[in-house]
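Starting off, we have a lone chain in the form predicted on its own, written out as structure tokens.
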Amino acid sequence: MASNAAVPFWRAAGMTYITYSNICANLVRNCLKEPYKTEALTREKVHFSIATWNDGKAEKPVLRSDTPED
């Protein structure tokens, strides 16, 4: 039996891994100081693609980015 004690914080907060460390690595690329905060900060708009499956054949992918819309 899995002990419940064992869970990741993250986990038990309701967010899958990739959420957390998005979370922290904006916390820390805003405790950076000049000029190297505004460097990270170009470096961290992150495009992707997400393809669905259906009878063992993949769907056209779908092109997001994790940075918000302006």
The other form holds:
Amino acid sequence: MASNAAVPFWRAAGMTYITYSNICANLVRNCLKEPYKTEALTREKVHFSIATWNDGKAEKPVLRSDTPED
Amino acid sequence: MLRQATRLLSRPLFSNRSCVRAFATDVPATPSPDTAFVESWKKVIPNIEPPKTPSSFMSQRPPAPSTIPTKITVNFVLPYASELASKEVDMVIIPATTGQMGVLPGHVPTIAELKPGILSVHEGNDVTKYFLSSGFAFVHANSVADIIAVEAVPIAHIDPSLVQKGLAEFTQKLSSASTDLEKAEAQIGVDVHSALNSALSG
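To test you: the structure above is the form predicted on its own. What is the structure of the form predicted together with its partner chain?
Expanding to the full complex; the earlier chain stays at the top.
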């Protein structure tokens, strides 16, 4: 079978394609002119809560969010 | 009892089937049902309809027409919106990692990974340009092009001063980076900002 063909530099550094693609998208979004920039950043906001489970019981959930808590 | 039937039916059939698979381009326009399976099913379970396979639910891709069509159909989609949906255009130039690739009707089927760059859609005398962050482009045999990108912005939406600032920042980070990962991130920053720069000036 084919041996290690020339890999892109980001994969050689241990990055996956999705990480690479998301970094590119973030850089592009940060270079936009004003109304479009805020639109793009609000569109890409994430808001989720993670709870780790231990022995069948949920620990206290951690809230991760781009929107500040009011 | 019925649970055993599927297991008994599947075992001998699969071992007899050859493992050679045809190319996707050779798929017939209408799916042919597997007659041997349907007959064995009816012998054992005459009252229930034989199960449908996933391919019978999908609509077949229309076969490549024998004459080259005059326009390509472009589907340009982003995660949050579909920019162009089945739009008929004369040509698209996509920023593939191997360079700017022009796609005309009748282009050989291709899968291309895209690098940050300009996508231009040519329709008659109008040219619409978008700057793509990265993505993929699939050109099918029937002159349909699917272009998917994570971010695509019209060139007019890009702020030149922010681009220059970013370029300077990442060039500086590249020279001061220590680990492989930092170097890769800085290199990505330099690539994206230089592409943005040439998009603004080109």
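None of these values were measured; they are calculated from a predicted model. So that the term is clear: the rigid core is the largest set of C-alpha atoms that superpose within 1.5 Å between two forms. Numbering follows the first chain given and starts at 1.
- The Cα shift for Y20 between the two forms, taken after rigid core superposition, is smaller than 2 angstroms.
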